[in-house]
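Have a look below at one chain only, the form predicted on its own, in structure tokens format.
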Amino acid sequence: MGTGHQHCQHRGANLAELADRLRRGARKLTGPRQLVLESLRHSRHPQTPKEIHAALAGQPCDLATVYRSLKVLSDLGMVQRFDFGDGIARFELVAEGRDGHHHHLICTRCARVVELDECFLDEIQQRIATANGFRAVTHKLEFFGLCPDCQ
């Protein structure tokens, strides 16, 4: 299936590289965007806007600004949004040159998240698209279960 690891695909990016990506998207690295990027850059798993806001405690960045910053960063393809089935949006940084496509294994008890390295659905996706006359098909798939610590 795929090998699991803790989320780390973006850890090599430094703030200067992230600022450059924003400028190429005709955007500035504002204070709030910098704070949100730093929070995501240091996170080991996708974060909710409220988790990002809590991590910025004491910084001049309210929750509405976190949402606006995430929208801009998402529109530029710098962050990806995930929904783990609980209706709460989570975000993580996407490494430059990658499309951010991957899957997660989520513990239903403690919410531990393991990122899966490979996607085995490409052939199935293409078959479904062809059979139904669709193009530019993509998919989202998350796996749920009990982690070793919760069993």
Second form
There are 2 protein chains.
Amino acid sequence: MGTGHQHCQHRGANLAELADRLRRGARKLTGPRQLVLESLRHSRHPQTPKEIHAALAGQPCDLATVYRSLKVLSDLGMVQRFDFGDGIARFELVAEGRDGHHHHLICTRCARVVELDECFLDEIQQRIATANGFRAVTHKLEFFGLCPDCQ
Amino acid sequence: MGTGHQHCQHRGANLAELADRLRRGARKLTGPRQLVLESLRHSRHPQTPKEIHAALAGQPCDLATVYRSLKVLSDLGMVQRFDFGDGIARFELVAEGRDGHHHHLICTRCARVVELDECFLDEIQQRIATANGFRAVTHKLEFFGLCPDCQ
DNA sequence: CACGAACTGCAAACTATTTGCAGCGCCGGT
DNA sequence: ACCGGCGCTGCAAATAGTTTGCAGTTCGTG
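Can you switch from the form predicted on its own and show the form predicted in complex with a further copy of the same chain instead?
What follows is the whole complex; the chain from before opens it.
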């Protein structure tokens, strides 16, 4: 596999960045990790480990390795975990440049996902943190409803 | 066990209401269901099924039955499910009178939970729903951070 | 180019949650 | 107060998602 750059850079980190961050942590740039990153890069919405694994069809990569790779990518801050309330972890690439913080609008019937780019909670979050003496406060927020097709 | 009323009615529905709602759904008022309801009534924060089961020590009630009871109570709208991002379901009694909608501020180190009574997302949610053509939109929101003791 | 640390596949272990089944108990009707 | 039927429960086993132990393989540095 060459070191060439990809033609379509939908979103998020690229191979070079991955290699770089991995090196800094005494981690290795391996096939499975590239595969997982690639898979996420081609996905528009959060993917479950199982989905990621399925998308790798052909390439040899154990599901357990997908989990381990996601852990690494997550530790490196290149991937973010989301919960859609069904107890299944979903992962999405962190958008390049930004901190990647955003939310989703999920159809409870067909599972369709809309990415919401804005986050309006900064001020409210700050207020809550202060009021309760908490520090380093973050939040998880997802919206659920019926999409136009499912109403 | 008598049919007497409890002396401390912290929050949420009581036995009479449970019996009433159950009857309406051709469901039965059984020991385990009362136990689960009681247990939740004495809890100030969302409880995992395992915690609920543990709190029932002494009373015979299978963990599977706790799950089933929670499902029933949830269907009846007397109990609400929360996700704290660790993939474990937690349940809380729906506050009496109100719709019970609220959020939590959770310490990521000691798991302490602060109940947040207000919800500030109504307007934002409405805007998002409209903008995307969704209906019957709800949301799940939890805040995470370090509590004063853990900083 | 060799070496060691990191990584992978495979299988087994775990944890949370659900389900099949046979017997028991609640509740409306009598 | 009693009966009968439909839930409901306990128990155990099945699922489903995720993690882990181990032995062999690979990456990246010296």
